[in-house]
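This document starts with one chain, in the form predicted on its own, laid out as structure tokens.
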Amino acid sequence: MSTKKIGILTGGGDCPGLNAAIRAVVRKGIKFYNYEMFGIKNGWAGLINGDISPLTMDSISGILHKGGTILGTSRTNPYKKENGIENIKKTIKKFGLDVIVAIGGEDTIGAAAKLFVEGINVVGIPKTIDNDLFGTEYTFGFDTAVSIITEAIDRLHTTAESHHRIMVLEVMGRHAGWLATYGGIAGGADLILIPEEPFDLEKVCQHLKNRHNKGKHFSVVVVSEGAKEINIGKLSTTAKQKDDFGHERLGGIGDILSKEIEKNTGFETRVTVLGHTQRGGSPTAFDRILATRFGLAAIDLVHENKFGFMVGLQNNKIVPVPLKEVLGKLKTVPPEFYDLAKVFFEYD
């Protein structure tokens, strides 16, 4: 009895917990079930131009704590290539592949569930640091990023009060402010700006005047990378460059923040960005445990033969969610949920 073959990618940006999850994949593959497992390099883009090669009890060892992901990836679009589907439905003939399991967030996820209606067997495995995914409650990668900006604003706090500075930290969250919200409230952020509530500016600078004039010298203001004023244009940043999923490359609203805060409140203003730093770096144990859930959950999806779904978290259980619920929707931060941010930084 012929054995199955498995190809495993990661799409997207990297994040912690990718290795654990691969680890998983593999281990239990060959352990349990006696699969072959191969590796797809670079997301996508690998099963579009061949580049694959096998996975062994070797391979995965020692990599659970590591950052980033030894396949490589990519945010190449299958959908925007020329001849890609054609090229990966050849490549997984050319070797054998039973079943791919793509490892990814939104985008890799999404072109899951549009080459599962191609006729492709396929496993989804929900990653990234924004946390803004469907079907899950948590997805791995997150729990590292939140503690990431924990630990930046406890540093900038300390030189935000001894210079009497006010500090903008912008992190990453493209259109929802998970990020922001778990990591300026645990952090203790004065003011937390998110891409779901549009802010006014003077607004902002109204509550920072307040807390000088309540004694407070100094303020710590989170604001994620989507975060847009509710009138002044000036403060978009959007970007000309897009990449193949057709998203704008954001970054610069805590730069443009800053020098408004500055303007409109005579209060000295620093920024700071952390840009990749969220995203590099060893998983949590959070992470990890999660990431292997979702890999071991992953691999028992493939052998019970259970294609066109998702692993997910919901109330602390692995369960299947079909891709096609997935498609084309996002997890952001409901009105409740920011309330509770609201309680330490509502305007006076």
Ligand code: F6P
Contents of the next structure:
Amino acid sequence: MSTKKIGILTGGGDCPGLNAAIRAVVRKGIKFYNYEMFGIKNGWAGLINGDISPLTMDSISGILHKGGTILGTSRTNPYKKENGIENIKKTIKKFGLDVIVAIGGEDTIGAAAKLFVEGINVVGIPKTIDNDLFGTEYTFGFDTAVSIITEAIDRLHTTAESHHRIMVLEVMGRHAGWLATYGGIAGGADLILIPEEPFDLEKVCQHLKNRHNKGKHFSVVVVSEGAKEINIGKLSTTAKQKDDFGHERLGGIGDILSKEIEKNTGFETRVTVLGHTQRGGSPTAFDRILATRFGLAAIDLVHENKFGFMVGLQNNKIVPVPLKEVLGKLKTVPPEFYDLAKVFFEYD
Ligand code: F6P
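Switch over from the form predicted on its own to the form predicted together with 6-O-phosphono-beta-D-fructofuranose, please.
Whole complex next, starting from this chain.
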């Protein structure tokens, strides 16, 4: 006899590992707890519109290694939709859902925290390639994206060296520079620029000139999309168009930076924007395992009726983290960690 009806959704930007998490929640939910599982389509949008269908063992078969999300996703903010919360409550009632498992980043988990206060039983699972979610040491998706960045830097290094050029690599990371810092350390970048540590364009150019003077006639510069110049501020060319959660769509810093570097140093410079290649494709083994551990722990919380929590990784253990502690906070790169990266590029 089934004891609970569980709805699962994935919200915000997709990332590798989402399917592994869905698989774990559904598999343990059905096999161990005999729950009825439902897939909610396209994040909060599906819960508002009632776009929901049953998830069976068949639905989750063969998805572990696949990128994206079988449920679809969107950046819908239920608090910005007319009658959003009212409609969510109606859908929950209509389908008889006892619990919502929300897989997402700061926005999706933030909305889940507010919905819990409204009386909805929610459990959160953290994901984002940006790794900026508070309450967990890692989010899945991050490790895969770092591998993609590392490979890109390796490839840029050889062509940079052959042509004696500066290569600027723009990576994602809206508020936090984890991707640039980890990828940059792993790939041996000659400069890493992140949102947490505004940079001085003049010093950047001087650093590249110094390398040339020392006989290093090429450099790889990794820059986060959200990095800022100390005098100019944010360097972004894209329209100031905002999503439902009020985030501007960033992009363009790599192009602006490469032009400035070329102008100020006289060195030939090229830009590569990795964009959504960082979010697509198969998850690494690390991300598959983390997503699986998160999924299993989340359905255990459901079983214990422990709602209003997100699962998080702390000291390599999966622990419940109260959603109210995560709300409105970000995990940014601490200065001591950025200092580790700096050892290799002697910037300043
Ligand atoms: O939130 C994750 C993220 O990858 C950010 O780093 C980036 O700014 C954003 O998604 C881009 O998302 P989209 O193009 O899907 O709106």
